[in-house]
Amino acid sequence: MTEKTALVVSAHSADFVWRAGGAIALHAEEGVDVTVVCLSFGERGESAKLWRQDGMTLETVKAERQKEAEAAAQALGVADIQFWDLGDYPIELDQDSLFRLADLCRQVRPAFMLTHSKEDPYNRDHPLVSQFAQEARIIAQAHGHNPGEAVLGAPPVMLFEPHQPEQCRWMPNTLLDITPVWEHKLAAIQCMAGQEHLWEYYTRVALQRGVQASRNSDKKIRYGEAYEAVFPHVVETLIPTEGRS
């Protein structure tokens, strides 16, 4: 394992793609080990269109959406990627998954972390999976915990954008520009066959948060991603680094 790792909480098999996809592309390609956590497939709510074909079975839809992400998180450079199939709509997030969780953080010891909004009325699976990874973060710097081993320390918590954010009360305050690897991001996105009514959704969503990222810098950035802190960031200066030209 190298030095620098992040670590993504994905509820469902689609999302990482969508909503962090440019993240994980520009931090691999500077040598971070991203390891995805999807824990579910989606495959009860969100996969209308592998539903609508004749004979279609649960374990089928599974099977598609898993070799979907897989192939993303190929394009996008993730070190790993684990599947562990907690069902969705509604998720089912118990006690052992989520010492299983906590254990991953210590395992990876991630310089980030990027999960779900803290609200989504849309989807009560993405509220539950992020404070589900904010809870997991919290017991993995607990020194009861499994006493003995190296405890977490502080790695910043990261709100991925949500589908409606007006309505999930998600307030961006950071902005990344992802253009140095926005092709590697399309072409996760155009893994994901079963979602394909939002290919041209989030493609729109990074044109957007370009145009905000250049209004506030003094750069030309054609694509970009957003997210909400969690956590105050600490820095050593007030005068911001230099970005990607």
Given for the second form:
Protein chains: 6
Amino acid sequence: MTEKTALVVSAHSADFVWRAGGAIALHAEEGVDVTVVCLSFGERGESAKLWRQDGMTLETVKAERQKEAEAAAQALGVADIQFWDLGDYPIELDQDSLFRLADLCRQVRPAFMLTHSKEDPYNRDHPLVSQFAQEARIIAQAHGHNPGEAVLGAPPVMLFEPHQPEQCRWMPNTLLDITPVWEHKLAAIQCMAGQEHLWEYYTRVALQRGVQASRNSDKKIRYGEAYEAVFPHVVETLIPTEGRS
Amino acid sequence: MTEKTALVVSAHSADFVWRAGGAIALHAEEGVDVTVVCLSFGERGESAKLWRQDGMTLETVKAERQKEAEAAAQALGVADIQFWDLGDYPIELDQDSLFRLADLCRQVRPAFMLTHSKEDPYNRDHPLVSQFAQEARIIAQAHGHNPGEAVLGAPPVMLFEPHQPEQCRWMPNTLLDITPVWEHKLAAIQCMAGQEHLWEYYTRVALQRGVQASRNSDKKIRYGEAYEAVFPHVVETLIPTEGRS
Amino acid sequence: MTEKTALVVSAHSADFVWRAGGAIALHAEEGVDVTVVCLSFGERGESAKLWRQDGMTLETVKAERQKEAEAAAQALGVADIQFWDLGDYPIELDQDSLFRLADLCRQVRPAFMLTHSKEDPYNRDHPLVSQFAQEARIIAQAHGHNPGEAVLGAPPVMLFEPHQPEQCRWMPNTLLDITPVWEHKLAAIQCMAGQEHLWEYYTRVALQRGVQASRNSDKKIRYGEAYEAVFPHVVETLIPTEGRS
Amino acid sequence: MTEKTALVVSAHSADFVWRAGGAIALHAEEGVDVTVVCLSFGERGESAKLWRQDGMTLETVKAERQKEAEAAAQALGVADIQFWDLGDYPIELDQDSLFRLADLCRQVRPAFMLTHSKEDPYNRDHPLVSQFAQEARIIAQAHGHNPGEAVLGAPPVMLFEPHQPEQCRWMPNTLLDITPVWEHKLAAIQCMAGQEHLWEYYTRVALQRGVQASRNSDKKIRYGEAYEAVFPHVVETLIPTEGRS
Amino acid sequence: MTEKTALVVSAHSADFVWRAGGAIALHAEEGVDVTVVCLSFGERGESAKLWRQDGMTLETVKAERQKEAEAAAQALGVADIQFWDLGDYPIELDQDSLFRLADLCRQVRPAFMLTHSKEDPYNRDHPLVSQFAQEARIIAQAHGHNPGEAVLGAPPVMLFEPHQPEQCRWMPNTLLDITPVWEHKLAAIQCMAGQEHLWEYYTRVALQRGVQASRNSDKKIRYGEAYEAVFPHVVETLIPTEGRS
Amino acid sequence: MTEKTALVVSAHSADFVWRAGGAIALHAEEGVDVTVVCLSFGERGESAKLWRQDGMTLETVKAERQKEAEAAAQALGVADIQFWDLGDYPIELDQDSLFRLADLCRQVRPAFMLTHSKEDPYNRDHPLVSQFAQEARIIAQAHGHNPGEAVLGAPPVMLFEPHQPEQCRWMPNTLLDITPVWEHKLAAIQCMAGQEHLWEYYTRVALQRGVQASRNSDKKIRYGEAYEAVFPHVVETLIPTEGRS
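After the form predicted on its own, can we look at the form predicted in complex with another copy of the chain?
Below, the chain from earlier opens the complete complex, with every other chain and molecule after it.
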């Protein structure tokens, strides 16, 4: 059997932690090779605390953000984390980067992809990255792109939770039980020194999604992560999976 | 392990065939006990061909419809089919029937439930039954309903495909591979002598959903059925299931 | 050729004037027999001015409302106006009335039907009547309803404009040029002595819809009425009709 | 100046606490007379913990639920709490109750009304009550209802937060700062002994809505409640209010 | 009378066949001059079968695709087919092309325009082209674009059917009877040697839309094409057209 | 107390008059410094009447449009009006302009911002500008944009009324009473000599929104303007403001 892989496309270097840390740790534990691409560091728009320090420069902010993200990735068991430094607020997503991501899709051949919600009135980079990641996946499916290479199949794309979900018209239609790896996600969250105000916020998100996951199943689930599946689930049974024993 | 069960709530006595015949046959083959409730026979609104015969009466129409449905149920491997004779166009869904269905939910304890779409501008009975089935499920979850009985858990509710899907604002977010049991579904379809014009229509639906299921996965799927899940999927992995070997 | 007919289902006795007066007059002029059913007089909820008079009684309000509606119907060229006196705020739509309306659908055999919007947070009777009229049409299509009678075909249902269109999630996808009959609609509007405050309001509505109809075509249109078609238009050409010469 | 009042229509006897406790306490502190109507006790569907006790009866459950709700109402400073005992799962909302609520609307003359969301796939009583409360308000506006009485004006209707907001298609377009009265809300929550599992859940909801309220303003807000306004806000300025000093 | 024209804007060189072949043939037969613009050949993303051949090059794929499209156009009676070779996956829609299309709109002066759906999660080029075609039409309406030229009026824009209609949030609100020209459409479909797997798929689409068109009218219709009208229909009557004799 | 300010981002040089003239005049009268940015003159797409004059040039059209807009701004009491001359049909919104607008946001520090609707099938520039204005606001909130400058807070963004509101999926959730300044808005409207056909249209819009504002409150309001708030209202009370005395 070939080894399973997954690909996470994160606009800024902390998004994968808050929004997909549980999924990453869960699958990593099960032997899935998870690749995380941080398209930017969030150096301009998501580093308020760093900028409040004296003498801060863009390069220092980026370096700090990278360090935090790498530590978090390690806590989650990420196999490969890449920093593409495409800028933020606004992020610059040109065609070279698009092809680079398409090529990465082919190289990784993920069993599933995670990225941002389609709308976000608080953050312009997030929906741009969502569109960009989905477009790269489509290009990777095209036989005429680098002809001769094996094309990508049809991995599901799951959109992770934005900061204010209802305002983003994001609909959580998939709830993932992340209880077994919560400690890893919490450890990763605590690597993000620059955004300490979000630690408790996203801990509460995990608890709320856990309660909701329990309500939508017959399982005891303490921590959850919610996703919006872009495409229909293709299934061979309508019977939900049993709970973990 | 306890045996698995499923519950299908069908407004008229043929709906379960066109719309859920594949799911029924598939799970029946895997040992699931499927109960089908036909709330009415569709004797007034869905029996045009019978009414074109001379001297037809309501009772004869009902009897013919029941006979057809029983034959179809047998072809699909249904464990129990019930006819509640609640009338159609309009269907009469009173509180006694509601409690009766709630009690059936508790008795069957289905792993999943199937019923109609939430809207249908062509058919008023369908959305009424959808609402009714969902309400019965909720009552079956209430500890104060027949206190002392074991309450129902949270089985998923999947809404099957209406005749004109887009006009019903129905969104197929789950595609079920029914290729292994297509012959059973076709046999069941062919039991519905009174609605022969629909045989080809729903055969084409199965082929289209099959193509779409293939496109949304990396599997070869020839026949499909589409469903709209009412509630979020609660999952322990984001990796899609492998195809059948 | 059989004569064309149309059926307008109006919750209260003035709705058909404000919302469909143009369509009625236009088709009446072209020889269409238009039947208007006023399910109630709007005696409780839409007769504020009458109730401000001393010694007013429910019966007097109804009589006044009927007189106004009859005068308006005459101004519009209505072939038949019926008052079913089903009460308002809330309207009482029982099964007898449902079958009565289904039977009227069969008797009239309308080329099209007009009724209220599907939602209206300001007026509960309106969406109830919309649902009711659509259900009656469906029953009239059922072969088992009064077997032996000719069943109804599939006349389009057009939902006329509510008072605050956006709040009702009503989408005007059909704009009717009522310029040739505007004077008739205005005359009908002016029969509604009890709701004088609405005369100018609905005159402005007609002017706005006229401007919009011009913008969406290459015609000069001064007065318009807007409708939301419930069902797809079935057409034999995509070329829009020419303007009137 | 006349005294201000508010009216809260709660399906079950605990809903007003979780969903509107902050708004109630906040306005009560400012001298608003708040009336709460509990249409049922939630005795069948929302009293699992009580039913797990030996020898429990429907009457005892109701009595316990009433006691808890009265204690919570006192903690919040409710002026009047009423229990209409209309049953639950399903709630029975007949025309007598509708007129009773319309009459209460006229008697209270609320500056605003609070009630449930329009949809809730987990709870059928909630959307029924939302519809019912809105309909009662509309009847209270009708001049022909109890002619001679002063009719109701147009108080805003705000829909409070359901348990799983996204699944209910509920859109929080109004965020209320309840920081000053959080201790009162928490005290009221802790009166609900039968639903202890919800204490932390709704504490987290208040914290999340507080963070979001801060993000959508330039104020420091720790605890919030979210509402969906049914009708447009009518305003005399677009400048947001200043924060509390 | 001036001759009628139509304009079809197709992202890839086969889209006009599957999605609008019936409309093209139907209007061509009635003397309408139909211009088809294929913005790209779909050489990278929609030519899998060609790429599976040994030694295939981009230029050969394009040439093959053009040959097929020209043959299909001839089968449909297209007056003018243009290949703009703008690339695909992703298509490159720059401002020069935008003005070129605006100028073509003015030159053709179409009675209606056909193009892609507004969303398509499977195909990024399709919604880009939809936006592009609509923008070109708007520019062609601007008096300051090439001042002195006659500006474009307001031709309807109809969005043709995407491959997975519900997933594209595409709403078929117009159903066109293409029965009289089905053989032409089928012949055109069979010109597309590179996508043989789609022949049956789109034959079934035509049959399903035909059944639906019959259901939404009182006509016998065997083959249909579905469209989403972007703008309201502006009409002079609400009476649907009679069936073909 | 610091002085209040507001920022209006108008695609073309007349949009701020039709769509936000009342809000501008109202706040200006109350001492708010209103800055209006006209990103283009609408010289190509919204100056039909000027282009019908002999010998007209782009420069003359721009000059005329600027003159009209300046006169209107004066009538409304605008503190600062800027013309950025970015072209129209299509407007060119590059990154320099984006940063320029972000910097203006910081300089003005508006209490609220007004701009276009998110969709408009009749006008491509409008939704582009809406997106652009919202993105500029987000950049102005970023600590890393021009570090050291005070960042922008979270001013509400209100989307003003497009020409055909329902077709733009624009939802008026805020109604502003502009009765006190109607004469100013009318004077400003009458400065727009080039679009005289719109004077009556937008006068009627103001009257309709006035009636609706009255219906949604207990106030007498003759003229209104409608807005769609992008973000939730953050409030300290749910009691609507009293009417003007």
